[in-house]
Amino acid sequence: MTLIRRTFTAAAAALLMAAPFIAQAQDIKPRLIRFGYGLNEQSNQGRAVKLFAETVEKASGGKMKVRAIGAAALGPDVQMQQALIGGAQEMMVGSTATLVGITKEMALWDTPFLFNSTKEADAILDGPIGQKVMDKLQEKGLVGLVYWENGFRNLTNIKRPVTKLEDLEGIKLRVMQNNVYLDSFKTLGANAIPLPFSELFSALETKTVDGQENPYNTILSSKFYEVQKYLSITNHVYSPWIVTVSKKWWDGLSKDEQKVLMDAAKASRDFERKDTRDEAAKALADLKGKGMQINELSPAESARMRDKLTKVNAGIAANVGMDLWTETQGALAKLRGGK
């Protein structure tokens, strides 16, 4: 009995000594990650951020928790980018086009009619060229993880169907805060007006602008059909989104934590692209059902627009660097079976 009593007493003492450490361990809070995005929770963007958050929490055993904050509640893309650079926010997903002012090479993705298909876009974005462009962000205080898909962009407006180049003349068209978009649509004859996405619906509703350009999914999820009559299928630009992280914050993570985030980002990319593509055809049908008048630009008119933008493309090449431009055109030619 004495031996048993001694053993019990020693065990109890050990537990008492360990108690503060157990309590301390229980008090350790999970690492909170604020992940901002511009669209609403029901959008393709919102669904992918949700999957990312669930994947991170599961893979980290609850030690990392992602707080998804949508509907531009943390501000438009440009504001969130600055918050990431300063370390005031951890993560975001937004358009590559709004990063051009920070990293000029991002303008490559704004090239009108650069990609003919999503297959081409995936190959370039997920390959060495996409990585090379993404790596440039680190010099500016951001870390790019993966590219998501926003999709091929199309025009909507309240004035008239855009069936030919001349139909763009004088239309007050909202574009992203990006010089390539401004120059492109000015060259095509539109009155291009830069506005943050968060202000777009209101600007359309009050007729501050006549139209805008976005993929079908965004037009539907943002309810632009309520304030726009005509949808012209132009597929003028393939628009990627990019998941970025604050470098200041990223550099303070362990290798294991970084791996959890990178693996979750890749899983979310694959999910988001499939989701976006599945939704696109349905979104177009839904927009027609909502009463939008839809027309498709003919190949001949697409070619006229492309020709009109030759100088814009030359400017993009000069801006991003001829080596990068030439490498991209060469990779695309190879994908298309060229030599």
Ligand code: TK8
Contents of the next structure:
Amino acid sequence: MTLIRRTFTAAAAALLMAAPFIAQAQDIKPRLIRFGYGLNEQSNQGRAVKLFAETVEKASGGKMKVRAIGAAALGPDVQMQQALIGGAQEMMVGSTATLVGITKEMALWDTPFLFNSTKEADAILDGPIGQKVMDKLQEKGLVGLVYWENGFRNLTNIKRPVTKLEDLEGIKLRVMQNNVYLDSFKTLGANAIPLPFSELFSALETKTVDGQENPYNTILSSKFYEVQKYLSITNHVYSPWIVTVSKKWWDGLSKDEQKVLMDAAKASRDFERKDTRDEAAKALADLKGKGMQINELSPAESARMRDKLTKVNAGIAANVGMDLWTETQGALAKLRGGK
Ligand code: TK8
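Please give the other form, namely the form predicted together with this ligand, since only the form predicted on its own has been shown so far.
So here's everything in the complex, that chain up top.
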């Protein structure tokens, strides 16, 4: 009897003592971060999100957990942006081009031929101008952390190689949901059709559109070579991705937690740019191997296209503001002069 009672009391005491720990364990349930993106897991975007997730978990000692959700399973860019603003999703990475409807200054990055090299892109995006544009997101309920590289965009289609401007005539070309892209390709004579990226593969497959434009990496990782024949090297614009956070959620984090995310974002940026550039350097050979027919534009045709495209510049300058436009042109001139 006494023994039983004593055992019981000991067990009860042990339970009582454990109770606060149980409560505490519940309190430190890891913060869950739903991180959405549009491309496949096996893409430069997917690999960098994975690195970000691992870095955050490690740096937070497991207190912050990133659930990476790719292939637009949480919706296309525009839908995820709204989920972030509303606080229903914590993080995403996507094109700056799809943010123009929210923050008009983002259209600066859609300027055709704005950057001549990745070096120029890094300098401007990571410098005060890139920061200024990114900070504009805050008043709209988003926090921008870093820019990643999507890359220089090139044309693919199923009709014919584009060797001169006139070859674009009548080609149904998917563009991002953004007026600068729409105007740019209309100006070039294509039949530009805005579509979310998540609908692009099937639109190409069913020939709802004849072509599209994206960096080599994406043409490869999204298997566009299966449904596209011609790749014409135009490098018509450098396209950044941007890692964004829901401001509603961000504002509830401690300074330490914000630092973990910011540091991991920077690490992921450096990893992503290197990975993307390494992959892009080999991608043309890969795409040729997959059966794509690749052509370069002659310098004269390239110049004609460039000339025509710069007609959209005045509209972009008016949209993003003349101050930002001239500041950017000045910074680029300085970079180029300092070579
Ligand atoms: C992925 C998109 C993609 C972009 C596009 O979500 O839409 O063509 O280049 O990278 O952001």
